[in-house]
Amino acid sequence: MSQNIVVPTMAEMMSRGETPEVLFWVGCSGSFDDRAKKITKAFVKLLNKANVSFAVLGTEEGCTGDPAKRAGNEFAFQMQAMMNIQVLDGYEVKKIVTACPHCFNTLKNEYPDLGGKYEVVHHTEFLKSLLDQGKLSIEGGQFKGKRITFHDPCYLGRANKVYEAPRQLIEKLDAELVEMKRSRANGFCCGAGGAQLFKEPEHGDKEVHVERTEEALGTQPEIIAAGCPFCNTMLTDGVKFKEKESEVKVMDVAELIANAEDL
C-alpha cells in the first residue's frame, strides 16, 4: 500500500486506549482478490480524507460464513459466525461498514439471531452520510458528463432496499446516470450470488453474467458502476466476453469517487 493509506487495526487502537467510530469489515474479496483490493484501497483513501476514526480486524477477521450458508452448510456458517461475534464483542464493536453486500446482509440480518447485534451499513450509505455531514466533498472531475449505468447488487437492493445512496453518489460526480431496463426492485442478478461464484455454471443457453452485461451495454455506458466485489468480477468477465474492455470500464462507486479527485 502507498504511504498515504493509513489502516489501523482494532488491536492497535485498543492498545492505545482508543475506540474507533466504525469498524471497516473488509471481507474475503476485499482482502484477497487483486481486483477487489483496489476497491478496499479506494474506500480507505476516502475514510482517511474525511478524517473518519476507523479500524479493521486484520488477521482476526474471518469469512462471515455467507458462502457456506448459501451453499447449504448451516453448521459451517454458524461456526464461522460465532467466532466472528466473539471477536467483535470482545472489541465492543457497535458500528460496522463494509463494501461487500454479502457481508453486509449476513452481518446485518443473520448475526443478530446468533447474538451478534451491530449497526451495519454499506459503504455507499456511509459515503453518502459523510457527504451529507460535510465531511466529504465530491467533484465530478474526470467523470463529469460520462454515461454511467449502475447495477444493483441483489443483497444491497432487493434484499435490503438500498437503492438511492449509490445513485446519489454517482449523480454527485456530474455524470449522466442511465438505468438498465431491469433495475432497482426489478434488478437482475450478476450470476455470482448464492455461492454461485464458486461453482461452474449449469447447462443453459447463456451464462447469467453475460445476460446482465448485455443489458448494461445496451445503455451505451462508458462505465458500469457496481457496489459489490462479486458483481464487479462477473460484469468485468462479461465485458471481456463481449470484447468491450477497451471501451467500457467496470468500477465500484468508491473507486469512482476516489479517482474523480485522484486521491
Contents of the next structure:
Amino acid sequence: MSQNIVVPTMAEMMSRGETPEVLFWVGCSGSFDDRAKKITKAFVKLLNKANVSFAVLGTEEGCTGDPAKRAGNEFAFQMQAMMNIQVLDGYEVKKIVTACPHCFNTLKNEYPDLGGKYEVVHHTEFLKSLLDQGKLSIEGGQFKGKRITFHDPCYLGRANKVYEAPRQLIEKLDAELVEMKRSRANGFCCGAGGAQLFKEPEHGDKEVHVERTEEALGTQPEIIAAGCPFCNTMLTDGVKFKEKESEVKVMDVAELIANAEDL
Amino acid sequence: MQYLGQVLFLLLLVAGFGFFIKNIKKLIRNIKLGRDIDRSDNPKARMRNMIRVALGQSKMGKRPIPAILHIFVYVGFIIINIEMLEIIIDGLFGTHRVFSFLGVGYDFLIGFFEVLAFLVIFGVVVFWIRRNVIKLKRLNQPEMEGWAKRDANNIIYIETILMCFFLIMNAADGYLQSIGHGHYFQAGSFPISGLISPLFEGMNPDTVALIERFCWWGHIIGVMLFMNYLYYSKHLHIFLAFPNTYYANLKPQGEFNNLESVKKEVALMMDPNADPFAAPAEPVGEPEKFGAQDVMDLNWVQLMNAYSCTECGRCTSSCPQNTTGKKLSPRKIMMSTRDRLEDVSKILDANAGQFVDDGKTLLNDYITPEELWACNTCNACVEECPIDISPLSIIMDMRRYLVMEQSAAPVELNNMMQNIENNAAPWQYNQMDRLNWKDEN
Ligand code: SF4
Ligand code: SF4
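One more: the block was the form predicted alone; return the form predicted in complex with its partner chain.
Expanding to the full complex; the earlier chain stays at the top.
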C-alpha cells in the first residue's frame, strides 16, 4: 500500500488551465480521521487506476455544515454552505463525488436551495458507474466466497434511496452478501447520525452501535461493509466492544475493491 | 304521535352533525395556529401519494398481520356506512328498508355488509387481544398509559357494539320476515345474522320487533356518538390520514429545510457591501423565533400530523434510541404535541379565541431536551409511519430553538459547532492541514 497516489487540487488544475470531470469532496472525516483517511486513499487509488480526471479542494474545502445543521445550528450550517458554494462556483464545479453520505446528502439536497447546484454522487454509485463503463474491473481476489454483510448508512439509504450500488459492488467481489434483518429501508442506525457522534449518548439500556454491531455479527460475517466513515467508526467500536476484532473486519466498500485489486 | 320517531330522528341528526361540525371547525382553527408552509406544489404527485398511502394502505404491508386485520376493519367500516344512507332515509321518512326495491342487488349488498361486519368484529377482537392479553410491546409503552390506552380500547368496544347492533337488527328483521310479521316484508339476505335468527323462535313477535327497533336506534345513535368521539381520539386518523398524506413531505427524507429567517441574516453577513447600519428593509415586528418552543412555532402540517397520529407506535418500535432504552419516543413526540395543542385550544376557548400565557410551553413542559438530544435524525420513524408523519421534523425544529435561541446544546455539541465556525471542521484541526493525508503513510 505504498505506491504513490496522485491527488491534484482544483487550484493546481486551474493554473494548468484544466477542468476535472469530477470534484472529489473528501469531507472532514476523510481528511482528518485516521481510519477514514484510509478510505479516502483507497478511493483515490481506484480513481487513479480508472484514470478518472478529478481534483480535490484541499485546504479550500470546509465542513459542509451537516453536523451543525443536525444539531440545530442553522447559522453555522448556512455560513459553511455559503462559503463552500462560493469556492465551488468559483471553480465552476459541475459534478461532485464523496465517500461520506452526510456530505453527499447535504451537498445534494440542501445546497441547491442556497444556490449551490451540482450533480452529486456517492462514491459507491460512482464506482458502480466506472464499472459499467468498463473503466474499472473488479476481480473477486481475496474476498471470493467471504461472508460480507452491508450496513446501510441512514443518509445514503433511507435519506436518498441508494441501496443497490454498494451491494452490486460487493457481489462483484464474488463474495457472499448476507443481509441483516433490518436492512435497506428498514436499516438500523449505527448511532452516529444527528450529531450523536460528537456527544455522549443519553441514559438508556444499551448503546445504539452495540445493538447494530450485534445484529451484524449475527449474520456470521467475515467482513462488515460500510459506506460511511461515521458508520465505520461506530461499527469498529462495536466490534471491539464485542471483542471480535480479530475475526471480523469493518471495511468501506471502496477499501474492499481496492484491496481486491491489490492496490 | 305518528311522527314522533321521525322528529326525534331529525333532532338526533341535527345534534350529531351540529356537534361534529363544531369540532371540525375547532380542529381547523387549531391546525391553523401553526406557521405557514407551502405544500401546494405538485398536486398530481400528492394525489398519487394519498391514494397509495392512505387509501391503498401501502405502508402497512411491512407487518402483514395487523395489515390484514386493519383492512377488514377499514373496508368494513367504510362500506357498511353506505347502509347509513338507508338508515337516514328510513329514519326521516318513516320508511322501512327503502332500498329494498333494488331486489337481488339489495340482497347482495346486505349479505356483503354482514360478512364485512363479521370481519370487523373478528378484526377488533384480535386487536383487543393483541393489546390487552398478548400485550405487544409496541402497544404498551409508557406513553400508552392512561387515556391513550382507554381510547384504543374504547374504539374497539364501540366498533364491536355497533356491528352487533347491526347484526342483531338484521337477525330480528330476518326472523320477522320469515314469519311474515307486520311490515317486515321479504328484503335482504342474512348470511351471518341468519345464524342468530333461530334464537328468536318462540318469542313474542312484538318483542322481536322491539329488539329490531332498539338495535336500529342503537346503531344510529352509536354512530352519531362515535362521530363526535373522533375529535378526542386517535381515531381521527380515519379522516386526517387523507390530507395528512396529501400534504406530506415528498422531498428526499434526508433533505431538511433551510430556515428562511437564517438565510436573510447569513446573506447580510456574507455581503461585503452590506451597510450594517442601514434600516432593515422590512418593517420591524416581533422578530421571528428560530425554531420551535411551542406549538404555534411549528407549521400547520406538523400540527395536522399530531392530530392524525394513530398512536400505533411503528415509529417508536423502529427508533434506534427508543429500542435501546432511551427516553426518546417519536410517537410520544406526536402525542405530546397534540396534548399541548389541545391545552392551547382550551385556553383559546376560555378566552374568546385569545391565547393567554399559561406559563407552559411544548418545550420542557411536554417534551424534554433529553428526548430531543437523543435523536439520530435517522428517519426510521418517518419511513415507518403508515400515514407519512414526520416526528423528526418536530424534533429538529425544537433543537433549533434550543441551540439558536437558548444556546442550550450539550457541551460537546457546542464544542463541535465552535470548531466548525473556527476551523471548518467539527474537530480541532487546522483547515490548512486538510490535505495532509495525501502525503502520510
Ligand atoms: S429520526 Fe430520531 S426519533 Fe426518528 S427513529 Fe431516528 S432516532 Fe428515533
Ligand atoms: S407517528 Fe405514525 S408511526 Fe408513529 S405512532 Fe403516529 S401514526 Fe404510528
